[in-house]
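Below sits a lone chain in structure tokens, taken as the form predicted on its own.
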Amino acid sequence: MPPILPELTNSINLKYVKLGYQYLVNHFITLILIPITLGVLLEAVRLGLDELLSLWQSLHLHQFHVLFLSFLVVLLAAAYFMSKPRTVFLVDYACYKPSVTLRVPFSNFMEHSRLILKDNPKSVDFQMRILERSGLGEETCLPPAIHYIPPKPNMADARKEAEIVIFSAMESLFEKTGLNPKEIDILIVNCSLFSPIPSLSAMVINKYKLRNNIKSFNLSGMGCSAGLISVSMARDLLQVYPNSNAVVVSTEIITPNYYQGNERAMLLPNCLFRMGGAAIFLSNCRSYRSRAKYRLLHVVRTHKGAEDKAYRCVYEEQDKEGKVGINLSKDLMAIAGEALKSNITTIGPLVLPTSEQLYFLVMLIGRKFFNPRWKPYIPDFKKAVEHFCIHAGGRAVIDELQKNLQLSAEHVEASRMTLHQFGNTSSSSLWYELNYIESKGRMKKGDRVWQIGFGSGFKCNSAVWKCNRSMEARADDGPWADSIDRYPVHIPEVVKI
């Protein structure tokens, strides 16, 4: 069976490792000084203090030109401190956990599929294939209006599903960090599907009363990696605004998007959307720097945008009935790798070892200039990140990317057990994940963490956080406070329903 991703050992794109590259090179200056300086201050002890006055007697300096050095250090300095970026904290994070009388089991799902599509047996057993190899559990939810028969979808409920997921996020937010809604300087909520008036950010606004002078943003239709997108959309505010608090909110809202049609690329998403939502704190003040989890390092945007093919293979439309889904093309497998690739070629720089770094690129240019038959290195990602959250979109992506960045069953398995808890929960899924690490007691201070999304457009987004301090495992709080005793779980590669 062909590998559902490309390869990446089969093509590297070198404009994209120069991009990469270019991040090392604009920190050159630094990289050089700090090195210097040290050298220097390390001979100044070495000599010791009168040796040092000694010397500087024999200079005969006048004291204008002790001013003007003097003024010239500290411009120097000055200018140094002032362009170096914010640190951003992720000081807290919130996922909502839903009700046990949302969940969907398969058959109930199914039951459901029979009634409403009884007319078209072959759509049924075809959402049942694909259910069953799905990796999704019993226990996900679908919002109350899905699971009336026929479901009854309307901008009301869409509306409650939203307070619901949003605002029992920022509670729970709210109640972790001890966070007053009026020290929020920055609000962005991300939602693809679900856009109404007035927006869902300026819903929180309203519901916390926030302060009149909050920077808000309301991101749609950027797809499950839209998380990311806000969380470098925030990293950005917080480098123009000092000592500002800022609160992503990311979620999906199901109810209006649940497709009654008979197109198969259309059905798809049925099977393996549902509902979550996360809040997510995060600040450039000095005086979170000892309670925060996680220091923000790198975040890198990828697009494929430009290519058509890219463009269209999420695509939302009318089928010939004119009832309007999410249509995923099959060429969507094979983009995500491309935008994969790209993305990972562009942030290996950032993170890897200087060993990884070398020996990467000098197989990269053997191969250009050289001998193109020599076998691609794939680096090592391991040794740059201790943990990865992958987004949990679908089996087959956790699957092909494991295999193609050579990753272990653990290092894989918060997707896994995410998808199976809660299903594909859309761009909030990586902290569901990145919640399972924790509460597993597996976050040690110093570990890094890569959070990588796809999304519609066609986009591949990641982050690199490193963390503050240390985690005991807890399972009194959270999403998987009820389930994490029982994980992992096996889980077949066909469950017969």
The other form holds:
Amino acid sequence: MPPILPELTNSINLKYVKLGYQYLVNHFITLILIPITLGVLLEAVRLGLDELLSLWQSLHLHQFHVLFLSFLVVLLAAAYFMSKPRTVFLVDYACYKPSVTLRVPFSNFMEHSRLILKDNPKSVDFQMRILERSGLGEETCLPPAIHYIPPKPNMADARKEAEIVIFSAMESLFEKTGLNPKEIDILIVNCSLFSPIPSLSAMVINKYKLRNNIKSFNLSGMGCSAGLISVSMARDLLQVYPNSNAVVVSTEIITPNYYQGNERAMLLPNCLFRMGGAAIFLSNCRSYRSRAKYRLLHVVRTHKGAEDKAYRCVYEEQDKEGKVGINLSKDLMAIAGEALKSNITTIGPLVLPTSEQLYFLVMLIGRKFFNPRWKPYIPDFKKAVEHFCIHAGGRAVIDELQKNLQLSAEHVEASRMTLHQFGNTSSSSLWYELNYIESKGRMKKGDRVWQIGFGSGFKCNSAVWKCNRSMEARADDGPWADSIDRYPVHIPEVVKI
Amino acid sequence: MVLPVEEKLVHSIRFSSVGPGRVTGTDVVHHPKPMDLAMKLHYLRGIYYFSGQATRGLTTKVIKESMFLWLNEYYVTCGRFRRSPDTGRPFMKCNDCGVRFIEAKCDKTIHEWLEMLKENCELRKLLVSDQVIGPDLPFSPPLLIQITIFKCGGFALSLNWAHILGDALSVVDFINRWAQIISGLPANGLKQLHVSDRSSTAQKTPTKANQEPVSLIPVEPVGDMWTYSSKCKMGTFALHLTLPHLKHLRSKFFGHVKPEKVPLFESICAIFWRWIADVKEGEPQVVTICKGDPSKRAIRSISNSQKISAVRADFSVKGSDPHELLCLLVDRATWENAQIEEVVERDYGVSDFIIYGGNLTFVDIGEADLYGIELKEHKPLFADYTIEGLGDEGVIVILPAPNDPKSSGDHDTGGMIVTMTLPESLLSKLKVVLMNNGMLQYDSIFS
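Output the form predicted in complex with its partner chain next; the form predicted on its own has already been displayed.
Full complex below, order starting with the chain above.
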């Protein structure tokens, strides 16, 4: 007993010291200003009103000087406000909720695989092993064309899927926000693997009869992190165009991309990718100031494409039989880890409290100059933000990030549960995760949320939002309507199919 | 036999699956009862023909979506069989794998097709899947549904139903329920199937076990390929016994008997037993009778609750008086359900048996509400069921016939359809007998 107590007391003491240090550094300016202000006030009170007036007279200020000084103050204030970046508000967003008629239970997926790949039992076994360990649940959905044995997707089916997903999300968005389609000034649609002519953004414009001076963009080929790239683009455009509304649509159309060959590395996406989509309404209009759910604080984009290994780790190509699929290399996790490190070294200084940054700096200097044997200090990102939305790319991705960022199970719960309920919905997964956090009532005003997306290229993109208003825990108008009460669930390591 | 030319009649075939919309749960298991296991080599194949008016607005997409709601109530049909690792007894894992759904097209109109069917009953095989359970039990669907769309817009809905799931009355109730759901009647999504009586392992031995059942015929082990191939080639023929026909037969064979002592099903059985004995070498001394038991079934449950009995004639059937056979069928038919269950359970349901066709078998589906199914308030033009996986003695299935829509009276105009699946040589001889008895001229029910 006795030997443990000193250690315990030690660690408690250390904890308080740490807390004290953090408070001191993070609120340094406030802590300095308070005594100074008090000092000035006390001095003023001591001097008395007459003394102050005579002090003022002694300056011999002419009317002209006063006018000039006040004009300067006004000019400086105006310059400051003009050059401040416009705040980008996320008014609201809506996610596509697939119909239960599209769901794919494990047993169904495996049975269809066996029939489609009947000459390749090894590939079937591979798919079964992946599915067992994938972290997906029994309610993930595939588009109608992929339910056939064998799937023979054509362009018409792909367009149909795009219409179902995108229009459903947009309609839900219009309903939630009361946005009039004619009020949309900027439209950005991102869908990596399906890029018809006319583009999907043109499809949206046609359906909702958007204005003919709309600034529309269609991003394709940019992978699972394209959602945040679109948000970044919307932000940049909203700096240029005042009083504008932007709608970002993030989705991945699965129909044309179902791999029909036998290469194992290329069968992996079939097991993980599922239907999903989201529509997000961003604006810089001040009128949305009180209604908006979030305001955008930072977006950081990191691209590792300059390195060949990173460039080739998610590669679309034809297999020996000429069938097109996406080849995922075995180095994917390692490269993802590297990309994450790059990204957080940039975003760290923007979001971490000063205390963490100072500590990190001190440790860094110490390692370099004093003692290389000091352990590298990983800043505690849990102090930077309250919620994390990690792209639900797969169980391995979430595990890797949980380890790297030292997150608790609750921090990654949104990601894991989204993977279970919806599968890997590519760029829209971050929005399903955010909706999960809101539906559980965990989002409070002032909370910050960090969305991390990974994608081919290899890219790691982050966005940090701040919750702008309080929200009630309701799921009935979102994709979690029927399922939120069943979550969180325990997801076993290996599911017996 | 279906000729290659005929095969092109039905084309654009696509396979997919439909399952319950709601997750059934992990590790939900259903244990078939001994009676279910006794029927495992048999399949019920039913086809319903709906006119263009009944199917207006019912696209394949709408049909499939309605099935997701429907199968919530019947998730057992969506599971897959496995064998118990210790005893080898089959059980079902209710893993929502789904029912196989086949879409097809035909360039004829429904009426043209039904005319063609009159000439060649084998065409039926193009409209219903003939897949059986096996060789991979965990990946074999026990139910396959096919929708064949005709040129006129009508369609044929067929089911290939593994008998282990339930008897004919169960299937008819099952498909009638679908019609209710697609017509907008509230789907009872929350009500579970009666899981209590299905999930218990029925290991208890029945009380009477003194004699071996005559209707249950053991066969060579089939392993995991649950089908029985008869040794001789079987043919199928469907005969419509209109009310005038039935009246004529009754007066001819049972004229001297009081009408209430002449139940319809047994009287038809007696007549056909006699006619088959007349033309078959080695007359059938024993027949098996299967009748449904509507009292036993709970609503929305599917089970094998048919009553199976065997009747032995200790006199020569050939040339005998059908009235004597009728008395045998009515008075001396002994239910063998308990004995069947006992025999099946002896080795934990591993052995393989057949019931239909082990002896000449008569199956009564007359009680089923076959025409109770309505789409847009239209009944099907025609519906019938056949039984596959039969033994060599053959099976005669008696079904209700559709009411003649042209009839103005309010009495039943339908009569019965007698579908016989018998060895081809016997069938041709029987057709001669039928012709001689004036059974083969009839107004087409399809016009």
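Keep in mind the model is a prediction, meaning the values are calculated, not measured. The term rigid core refers to the most C-alpha atoms you can superpose between the two forms while keeping them within 1.5 Å. Numbering follows the first chain given and starts at 1.
In the core-superposed comparison between these two forms, the C-alpha atom of residue 444 has shifted by less than 2 angstroms.
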